[in-house]
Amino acid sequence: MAEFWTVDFVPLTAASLAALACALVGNLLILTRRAMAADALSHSVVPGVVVAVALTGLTGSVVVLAGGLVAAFAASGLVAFLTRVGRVEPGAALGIVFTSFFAFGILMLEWTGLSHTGFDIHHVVTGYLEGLIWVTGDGGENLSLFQKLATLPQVVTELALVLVLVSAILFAFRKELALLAFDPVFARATGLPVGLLEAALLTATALACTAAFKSVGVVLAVAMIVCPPATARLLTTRLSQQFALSAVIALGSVLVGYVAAVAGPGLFGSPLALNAAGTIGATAGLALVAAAALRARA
């Protein structure tokens, strides 16, 4: 139990957190067929954080959220621009900035020096769960709880302050992101502030990329984003029950995915373990393709 507690508590913690945030604004992005968005936008925060890192030196959340939000709407302004000005598809303007976007990064990483911290391209696209050890001090027998829970990784606190932000901005505007979702055409009828609506999706968003890229990994971000919502949405056509379904899903795709890549090896008689964002990713996806069969059955 000790074991648990100092190695695995915290990678299922922040797997979980992140997982949270990233399908709970997932749900909208699926809705409103935004979903390569986040693809998008999950890879064109890395230079954004890259920049504000190699700027401050400082590695804090606060400095990490704000390189990537300014990236997100940088991207994002960037493909409105070849879009409407520059005619180009949207799918080609999309593919075009995000591919830029992250090439750029990497060469910042290099080129400041961050590639050879827990900033290097490895932990940045697979996350660095299995680094996330909780060391209490003193075996943790003499602490109270307050004091171990004072002890925890940064990264947690940090990652429940984004769920929480996330949370805050998809509740305040549920109302009329929902409208937004099902009826676009009716929201602006009605003179909702759609430009608004958009930002505070694309907030959300920016916040849960940046926030998971930096512990789980972009493959993680983007496959809770998309792989939960989706699944639940085959699964439910209420708006409500899709949100929670979806987190169940998120969660339910950590503990099998984490504990899959733990164990797994070990059944074939390897004392190796698989990366642990990539089993949670790829165990959503099988989630995903469960359901479509299932409802290809129905």
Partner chain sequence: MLARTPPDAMPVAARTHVRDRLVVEGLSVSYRGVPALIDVTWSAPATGLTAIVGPNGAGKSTLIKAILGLVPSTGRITVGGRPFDEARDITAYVPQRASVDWDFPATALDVVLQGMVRETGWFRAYGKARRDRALSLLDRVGLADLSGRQIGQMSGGQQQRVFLARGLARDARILFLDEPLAGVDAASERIILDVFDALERDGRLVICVHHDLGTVAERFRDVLVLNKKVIAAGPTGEAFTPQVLARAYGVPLAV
Second form
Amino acid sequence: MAEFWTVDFVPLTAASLAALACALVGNLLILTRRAMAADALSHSVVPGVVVAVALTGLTGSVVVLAGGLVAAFAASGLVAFLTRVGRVEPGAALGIVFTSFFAFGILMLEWTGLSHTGFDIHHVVTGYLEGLIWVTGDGGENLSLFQKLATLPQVVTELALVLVLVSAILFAFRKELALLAFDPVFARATGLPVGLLEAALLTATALACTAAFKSVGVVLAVAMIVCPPATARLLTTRLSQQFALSAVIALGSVLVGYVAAVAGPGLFGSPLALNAAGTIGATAGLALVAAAALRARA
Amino acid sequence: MDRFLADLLRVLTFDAGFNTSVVMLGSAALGCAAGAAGTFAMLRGRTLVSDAVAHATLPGIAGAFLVAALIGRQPREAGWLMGGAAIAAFLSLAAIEWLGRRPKVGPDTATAAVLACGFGLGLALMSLVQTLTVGRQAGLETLLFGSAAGMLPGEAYAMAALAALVLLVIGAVLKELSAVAFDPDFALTAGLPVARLDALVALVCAVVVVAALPIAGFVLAVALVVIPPAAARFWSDRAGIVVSIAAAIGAVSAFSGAALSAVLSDTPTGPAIVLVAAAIFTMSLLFGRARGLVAGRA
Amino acid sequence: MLARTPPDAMPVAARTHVRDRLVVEGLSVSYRGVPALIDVTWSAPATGLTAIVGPNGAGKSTLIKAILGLVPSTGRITVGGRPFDEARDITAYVPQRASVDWDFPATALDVVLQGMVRETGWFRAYGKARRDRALSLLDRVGLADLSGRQIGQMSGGQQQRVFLARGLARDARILFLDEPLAGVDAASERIILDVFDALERDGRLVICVHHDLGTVAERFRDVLVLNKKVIAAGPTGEAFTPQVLARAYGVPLAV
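Right, the form predicted alone is done, so what does the form predicted together with its partner chain look like?
Let's see the whole complex now, leading with the same chain.
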């Protein structure tokens, strides 16, 4: 515990912020059977970020998020085009677009040499919470609290910003998005601007995925979009309760998963730590399986 | 550029060493089987299950590696990894079925949950593997995006044998699969075991995807069963012909992808295969004789 | 509960626009090159209960959806001479019951409130007053004590009544309903028909896709007989004849 602030604080905070942003937006995605679409989207934002960084030479949050957003809109537009105009089966359309986008992203990363500058594509997939170290976390007594906070890694502020944006979008359009998820035909008949609302939801999803993939990885982002909301859905019949429960389950998975990763091997006398993004995802999955088994009996 | 073309020619004419040639032929055979198997998954709207299966094999591979290392065997040579992957693939199919049957979860959410959480569990186990072992590493880095160059001839032969097996199975029940894909209700009333045929397609796709992991990687293996059938669909409206064309496109994509990856530096095999397949898909979308946007009949 | 509901005090705004007729001119719809509706021209009555009838695949639901702009169509749809879109706020739609996910985490009250999403406006919560109004609408369809129940845990007839209450929440002058009486129990049917009567007395126009030819004459004042084209339209006594039905259904039918 001596090094909590340096070693553990930032990974825990980053994972919690990412998990909250993903789980909140995930509530609407699973209700409209778009979990796999979210998986596809989370892979598709990668080339957008790579190209944005390669073009501008900047790695600031705005560049990264903008690149992810553009790629997300391009990917979802392409899926819509393939299914509507090309009459491609919807699942296949998702598969085609996300694998092509992701493959392009990997090759861009390798060919532009960005992969040698700390932008590791393997970490995009596997997550790299362990790498988020707050150098002045425990030491740095000569610094004021404010100065210390200013030395936090960029991902923390980025994820906090995204969580605020995602929550704001979901809260501002809560009535409309709920109606759209429940009955899109009635929503259109009643005169709601369905296209704009879809764009707002896509924006929230893309922001959450983009911010999440650099720190916690694509796969954990998907696990958090899908599992906590699906678990919450099994446990309640009110949408507002589902949102609240999913947030609690997401945070709980982060905490349990992280402790398991750091302290788990120690129980067997091993000094190692496991991949925390992986254990958090697995914990969320266990929660879903437990809820499903519980509901099957009840 | 001249050097690149000369290299490419050498690889394509099997003049780049025995190893490379065997791997490329094995890839082509697998691409062929994947295209054929994927066609029926696509016609039944279930392509993305293969994506979940591919990801969910990781804990099986890591588990097999741990077990093999514990009892002092060489996991790569004894087929341990394939065995572990196969068990995990089977379990993941069962988990998707079990979760997906619940109306509040549904197949889409179940697929995404198994994908993300299975892979998360695999990442956690893999972090254990990578610190535990001496000698040959499991090579998570190459398994993520595929590396045909790293394959042993024995693995290539195994891949080709699996591909042949898959093609044999599909050939044996081609009529029945086509009937189910075309009109499941009629097939059911005609006495065909629709559920079991669907399960067979899922199983065959799982086998293909597992066999494809070494060349295409976890993230992109699904492309081999998704893109060729979707491309083939633009050329014909008849199931038998779509299967043949998909098999051909799959073979060409895998073969040329492996060749490109062998010739170009910094080019993992998985993304190379996907980009070749995506290029063929785009041409088919435009110029396919049955449904193509430019040259199609309708 | 089965007594007739006294006529509501009719909003003055609705009364002044009674002359704003819904008119469909030259409406055609096709799916993938297959025509579903061909050159439909129809002037809806000003008020009252109107049934749209016709054989399966005649395009009854499609006509409603095309008028509401839910499927692409060619032709002109106007209300009082203005494009339909400008009159959207005086219309309400009660879709076919089968079209939603019944496991959705929403209660009867939540669903009725959805009908007020536009009048509430962006960013605002529905608020206490609208909640009370939604409860009184649920009372009007006989479901006051089930307001907190998840919609999937209600019977088919109760679900239909919740959807009707959501349509009523729009306080619309023109209501479109797609098969509102299909598969509902007798008690629900009675309540729904009572609501229809109240709407008619109130001077509103209720347009129903209806499948039961045997009850058209007794329940609806006007009828539109459709089979991709308009076969006949007008007061039920004049337009709903054996000859017309034989033309629509292709075989002689006794009514």
